[in-house]
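Next up: a single chain in structure tokens, the form predicted on its own.
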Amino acid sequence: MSTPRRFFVENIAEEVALTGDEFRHAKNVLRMREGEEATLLDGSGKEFSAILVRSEKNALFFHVVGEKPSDREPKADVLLLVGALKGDKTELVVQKAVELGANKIGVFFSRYSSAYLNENKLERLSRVSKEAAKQCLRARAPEVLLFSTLEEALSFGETYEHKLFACEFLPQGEGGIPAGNSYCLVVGSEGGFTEEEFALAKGKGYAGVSLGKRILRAETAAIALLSVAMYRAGELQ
């Protein structure tokens, strides 16, 4: 038996009107019919067991059966800090870090940052965190955030037990992932960060970390650091 098509909504009562892009793509890309189940999530951590009574126009109505506590959101109190990326590449980091379990991911600009971002690209990247919660089953869409400074995003990120800076230019093997479940998690751009911007993240109380002995594309070590923190922070075993 097939999953029930996911969907996230605004707000969850005894009838539930599904709208904007969700119904789009419930009836015109999926084709939901009448009596077809789905499940509605509201970002509340909670799954809604919900029947497809109605359609209209401009909206899919459907009926709550039921609900029920996710069993897929990860315990961890993860933010990813990264820098812009070119292309698609940022999308590609915040799809992969909404399924190891992330539930922040912020995007900054840095001294060597060279792509361009908007809020169109932030509402982009918003849509891309929704596709990948409901991929994976998860019953929230981490946030996107978007900072204009490293620095901004530094001193968002300061309130976690564990900040980690990774900086290609450290010795092989310094520093380290304590277990922990709070963590902040920095990693560059392209261009990676400069001897100013890590004295800039000790200031605020990161410590640097090595990512071994090969230079990793800015989008691999992204995905490389959260995956290891979130093993250590016991969200992988």
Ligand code: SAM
Second form
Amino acid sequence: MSTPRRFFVENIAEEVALTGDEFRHAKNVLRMREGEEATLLDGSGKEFSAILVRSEKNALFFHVVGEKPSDREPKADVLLLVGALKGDKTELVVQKAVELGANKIGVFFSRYSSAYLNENKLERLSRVSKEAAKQCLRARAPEVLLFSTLEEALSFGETYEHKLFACEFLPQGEGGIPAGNSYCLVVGSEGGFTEEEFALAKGKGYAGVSLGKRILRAETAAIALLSVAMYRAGELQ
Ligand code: SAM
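Let me have the form predicted in complex with the named molecule next, following on from the form predicted on its own.
Now the complete complex, all chains and molecules, led by this one.
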């Protein structure tokens, strides 16, 4: 399947200038020519069909010829909160979360976190989100947020209907994943959670959820929990 010619732009108007990374990708990688068509995305959930009408040194100019709402954006509102992971595993989780339909992704630091994330890494994660959104034909790239503590992340997720805390030391059989369309899902980093962190989450209305008898890698747990929640929300059909 050819690379989708989909580009995120700041604003939509009759004529749109494509600049920066998206310009370089369109010109140097996709070698787009005048007269060719692309889909422009402004993050509103709409898709704008546009024709390349002019090429300049640092910009390509598109003429917008139509618009339609995307039918690939999820109806469920899902926030995935994951502990900062080592290496490029956080990028893997962001990429899979976008494909599976998360609306927001938050990365937090907890007691046993051993990974380090800075503003550059956050920018990288936002780029991963955009690229994954384009690849899976979404019209929005989920926002990636950074929380300096677990408590800050849990507070951000307090208003979601189903607040689920993946807890590897939960007694077997406790904690199911209910049907719904508003979820905040919390998964720990490689070091997992402390009992106190689980108690903090319960105090904020989070329910413990088990992902079975085996201890899953953090990235596996994040993808598994999100997959089940999206299925329960009717998004995987
Ligand atoms: N403390 C774990 C251990 O003893 O090896 C390591 C944590 S695990 C690698 C990372 C995170 O994945 C956990 O904090 C939890 O959120 C989630 N997780 C892994 N296995 C799970 C399971 N069977 N049930 C629920 N959550 C699980």
